[in-house]
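Below, in C-alpha cells: the form predicted on its own, a single chain.
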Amino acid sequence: MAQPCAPWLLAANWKMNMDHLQTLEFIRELSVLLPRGEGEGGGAEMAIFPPFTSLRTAQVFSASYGVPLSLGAQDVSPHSSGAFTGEVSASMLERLGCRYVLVGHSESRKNHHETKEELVGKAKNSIASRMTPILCVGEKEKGGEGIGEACRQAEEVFCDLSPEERAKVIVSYEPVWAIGSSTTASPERISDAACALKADLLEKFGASPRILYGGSVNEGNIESLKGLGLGGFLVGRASLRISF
C-alpha cells in the first residue's frame, strides 16, 4: 500500500531544455524566492527532472544555495551495467541523488519504442535502486476506450511488479493528446481518471499508488485541478519558468 500523508508532489519535467549552465542559473533565481532552510513548504514536495547532463549541477547546487528540491531523472536504463552505449543506469542515477525515475513517458514510448519488458526492467532497477519509478501512462485520444487504455498501460507493468516494489510505484495520468498542448483533460475526466486507476490496481493488484496528473499543466489552470483525490502533478513546459 502507499503510504498515507505523503507530501504532495509537484515535479517538473524540463525535457531535453536547460543546459547546466542554465540549470544553475535557474536554481540561483529559485533560491531567491524560496528563503534558505525553509523545507517543503504548504506540505509539499518539489522535484526536477533535468537532462543527464544538468544532474550534477542541480545536486550539487540546490544544496548549495539551500534549496528544497528532489531530484529525479527523465529515463533509466532497464539493464544493470554492460555494453549499452548511450545508456545510464539505475545506480548511476542513485549516485548522483536522484529520488525519482519517470518510467514510460509518452514520449520515450514513442520516440524509443519501449516494450513491456523495457518498462517493468525499468521499473525494477529504479526501485532496486532505492528510487521511486513514476510510471507514466495515458490514451492516444479523446474518444475511444479512453481511461480503460491508461489502466491497461498500468496492469502491464504492475503484473510483473512483485507486491513490495508495486507499494513503491508512483502512477501519473498523462493523456497523450493534452501533452504540449492547450488542451489540459477536463476535471472530471482527472478525476474518473484517477479513481479507475486505483480502483483496478486495487482490485488485481492490491495496490494503491499515488495518481499524478501531467498534460498541459501550468500556472493558469493548476488551482482549478487540485483536490481532485491526486498526489500532485507532473509539469512539462511550464515548470521551465521560475515564475511557475
Second form
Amino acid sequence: MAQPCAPWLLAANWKMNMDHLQTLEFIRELSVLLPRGEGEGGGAEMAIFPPFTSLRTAQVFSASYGVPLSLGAQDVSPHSSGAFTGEVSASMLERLGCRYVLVGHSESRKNHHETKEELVGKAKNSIASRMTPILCVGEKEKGGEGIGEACRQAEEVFCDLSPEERAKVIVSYEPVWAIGSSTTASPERISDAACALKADLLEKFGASPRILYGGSVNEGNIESLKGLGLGGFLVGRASLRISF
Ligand code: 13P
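Moving from the form predicted on its own to the form predicted in complex with 1,3-dihydroxyacetonephosphate (13P):
Below, the chain from earlier opens the complete complex, with every other chain and molecule after it.
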C-alpha cells in the first residue's frame, strides 16, 4: 500500500472480496514488504475493512506478523443484541479489535435501503463501543446540486447525535458516480465538497470532522489528490493490490 503523509488515514474497503485465507496471505505479504515496526510513529495510518468473516484472521495475523494495520468493519447493526438474524453488533466488532466502522456506504444504502434512523443507530452503537464511524456521503449523479446532497446526508445523521458523538465521526465524501468507475472526481470537485461539508457541519452543529475522499483512488492518481486538505482516502478496488 502507498504510504501517505501524516496525518492521513489510508482506509482499504475490500467490499465482498478476500476470504480469510486470502486475507492471511495479504497480511503475510505485507509483513515482508513492510518490516516490523515500519509505519508506526510516522503519523500515517493504514486500515483494512475486510468482510466480517476475515476480521478475526486480520486481527490475529496482523498482530502476530507485527504489521501496523488498523481494522475496520464495512457495516454494523443498529441494534445491540437479540433476534436480528444475519446482523453483527458493534460490541462484537469491538471485541475483534475494530477501530473503525463504515456507516452508510452508498452500496449499503442502495442494497439494504438503510433509513436515517438505522444510520444514526449504527453511528451511535459504534461510538458506544469505542469505535469511530466513517459516515459515507455523496451525490448519485455527476454535476447538478450534488454537493448539497452530500451535505444533507451528513446533516441527517449529525442532527441526531450529541455534541460528544459528533466529535467522534469521520465523514467520507464518496460521489456515487465516481465509485467503481474509470476516474475520480476532479481535485476541484473534491476540494469544494470537503470545504462545503466542513462549513456546513461547523455552522449547523459546531462540528469539524475529518474528511476523507473515496471513489476510484489508485496508485496512479493518489498523488494528485494529496494536498487538498483531506484527512485521507477510502480506497476500494486498488486496495486489493498489495502493490498499492
Ligand atoms: P473504488 O475505489 O473501487 O471506486 O471504491 C471506492 C469505495 O467504494 C470506497 O468506499
